[in-house]
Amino acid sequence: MKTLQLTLGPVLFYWSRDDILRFYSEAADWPLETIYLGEAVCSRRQQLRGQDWISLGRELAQNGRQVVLSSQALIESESDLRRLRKLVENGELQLEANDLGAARLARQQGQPFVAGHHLNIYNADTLALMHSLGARRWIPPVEMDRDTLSAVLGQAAFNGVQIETELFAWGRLPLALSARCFTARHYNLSKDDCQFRCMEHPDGLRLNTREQQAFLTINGIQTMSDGCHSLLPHLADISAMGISALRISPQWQHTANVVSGYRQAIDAITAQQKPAVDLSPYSDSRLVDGYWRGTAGIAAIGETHHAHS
């Protein structure tokens, strides 16, 4: 049984430059194997530009962390492409491809890359294709359930495809992207004149149903879950499946506590002990794992989903 690695995903929210730099200064000392950097959501979020991310990545790499640059998931313009090319051609740090164009550019550069969850790899044939293009690791779609993933990995192994698998293990689920900006619309602003209102919502803007049930989170052009996805109760099974790594998605507060809790749980499983970790105090919404169990993603841990409470 391999020991699970722990990774820190890219910051998906719009934080100030000072907050981002302070966050990664602290994260440099956390028990992580890999740190992902970069703007993966919105091209208007330019508190740090491409060269800033590359320079920050090199500093973290010099301190012993494996660093991967995450590409923007929705490429819409030539300026987006220029920023992507700059990341791909940095000559040192690997890329998380969140768009097929990013995978193509990495292949052209002869660079191995991480196939991000936005590539929507749902079967072993597509996984084999990405592996042939240079993917050394992949992240399954956040909606993929445990049994489907097990079947994909089994078929991939049968086909001789050797690739690392990283699971989105903690955080609000990044569900969808749109050319429209929902946060701007909330404030009756146009996308091109959004006034960067996302910065007022460092964990996104929460959205309830008409029945006042917590439902989704708006994050600019991105739609996320309201619940905090947590695979903590399933770590022993995940480890037995041969998964390589678990991703913690950064949140405004308590990310260090979450990383520490997952590390304690991984160490307990490695020692064949039962983890005794409770991370619920470190989330501002309820913990959910419905997708992993093959039910509605909104279902809380251990709970059968009901559409109406």
Contents of the next structure:
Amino acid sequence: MKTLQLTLGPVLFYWSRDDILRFYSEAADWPLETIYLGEAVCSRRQQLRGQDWISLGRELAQNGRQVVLSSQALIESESDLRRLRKLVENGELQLEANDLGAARLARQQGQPFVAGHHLNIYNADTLALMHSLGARRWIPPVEMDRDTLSAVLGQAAFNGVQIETELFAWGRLPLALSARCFTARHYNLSKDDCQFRCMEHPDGLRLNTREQQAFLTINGIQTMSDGCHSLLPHLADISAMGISALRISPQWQHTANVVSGYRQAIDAITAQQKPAVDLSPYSDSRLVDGYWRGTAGIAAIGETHHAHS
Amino acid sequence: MPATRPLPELVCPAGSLPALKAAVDNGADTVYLGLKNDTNARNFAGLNFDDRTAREGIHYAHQHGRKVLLAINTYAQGGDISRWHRAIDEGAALGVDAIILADIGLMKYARNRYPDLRLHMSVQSSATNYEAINLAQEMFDIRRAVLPRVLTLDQVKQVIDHTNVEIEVFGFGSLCVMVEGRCLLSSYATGESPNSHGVCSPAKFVRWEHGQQALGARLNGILIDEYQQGEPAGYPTLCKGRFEVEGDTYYALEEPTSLNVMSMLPQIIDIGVAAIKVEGRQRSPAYVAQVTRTLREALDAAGRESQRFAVKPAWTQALSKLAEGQQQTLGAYNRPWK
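One more: the block was the form predicted on its own; return the form predicted together with its partner chain.
Following is the full complex, with the preceding chain placed first.
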């Protein structure tokens, strides 16, 4: 059995250029195999331009990290496509395709790519098709439960499709994308004149129910969970399923602790020991794992039924 | 600009046989429907078509010279996807005019198995740009793509200018504020989403709580909204609830509102949109009849009058009664909405 790899997903929030560069200079020393870079959420977030991301990627790659450039998930305009083409044509770094158009461009370049979770691969036929386009790794939709994934992987193996699987293992879940910017809406601004208010919320804006139940996170045009998805309790099972890698989604603070916690847990499992890692101090939200267990994604770890149902 | 563009097809929803007949009788060029299972993204109890009603509906539409599209627009799940394959087989056997698919794996199945069957790319495929659409065309010869409700009219034009695939846009109905196919809010709250189960904010998870002051609407226990006495209560669709953000309680994502593109019809015709879709397979035959009749009149008038076209107050009045929250918007077609 291969040891689980750890990856650092793209930063989904809007951080300043300095903060991003500082974050990656620290991440360069973290115990993980792959770093995903780039702006995957909003076309207005351009603290780093395409070429900056490519240069940063080259530096990190020289330090022995595998680097993948994540494409913007919602591609609406010709300028979005121009930025995407630039990423695809960098000639060196792999692409995470978060849109079918990105998959098409990577295929045209003959470039192997990572099929991001936005590509909606829910079965082995579609996985085989994406593999035939050049995907060498895929990230299942974050809502996919353990049993469905197991069935897909079993069928894919039966069909002889060899592809690496990476799971979204830690962080606020990216749940939805819109044309509308909900952060701008909160401040009564239009999207075209958003004044980049996202930057004031480096982990997004919390959305509570009217009963003050923390529910979702507003992150510009993206809606995320408030709960912090954690697959930590399931690592032994995940490892046995033949998953290749686990993705840690960057958060404003404590990402280093999360990465090292996962590393310790993976090492323990590799040594056939029970991991004794508690990452709850490193999240300011409840830890949830409902999706993996085939129930509502909001269900907290260890919770049989949703608390209010 | 070409002197005369063909009028876009008016594509209307049919959640039941009476709704299908209402659409056909009131001027729909095309109706779309789904089967009674989770292969279709409006998988509501009591709605949709079995073999007998589908046959009768298709016969009725074809007799009147109209087309029928079958929506198989959820993503085939897991190891056994024979249900989705059977749905495609059934559509082909029924003689529908096209099948609307979201999952590219299913497009491949349909293309291989039925080379002559016309395929449309569902809005649930989240194809928002021509590169994505052209990929599906190259591989599966799709003939039409339905765009998610997130592009401005200029962006729609940009897509049309760079593809041979016909483009269908949403014209009227409940406004889905998220990119279709890219929204998991429903499964986060309930475990079921449009991609996986063909449902958003499923009714079986809805609970109404009658308090002394207010009526609470819960989805799997989560309070989606609360209505004071006398305030009209809407269905607790997750993204159209009232929530609290930094001390403000408001429709944080979207008000209950309907999309209505009537005032933009001349531009929609000019840029070469092939079809205009009306949302609402969960709606009554009376709703379908009213919306279809109104849009038929408006579309024909826009075709005749071009830039002189003006929306008649009677149309607005007719549709506003049917709009969610009695509110209407041009949605993303109109930049200020964003």
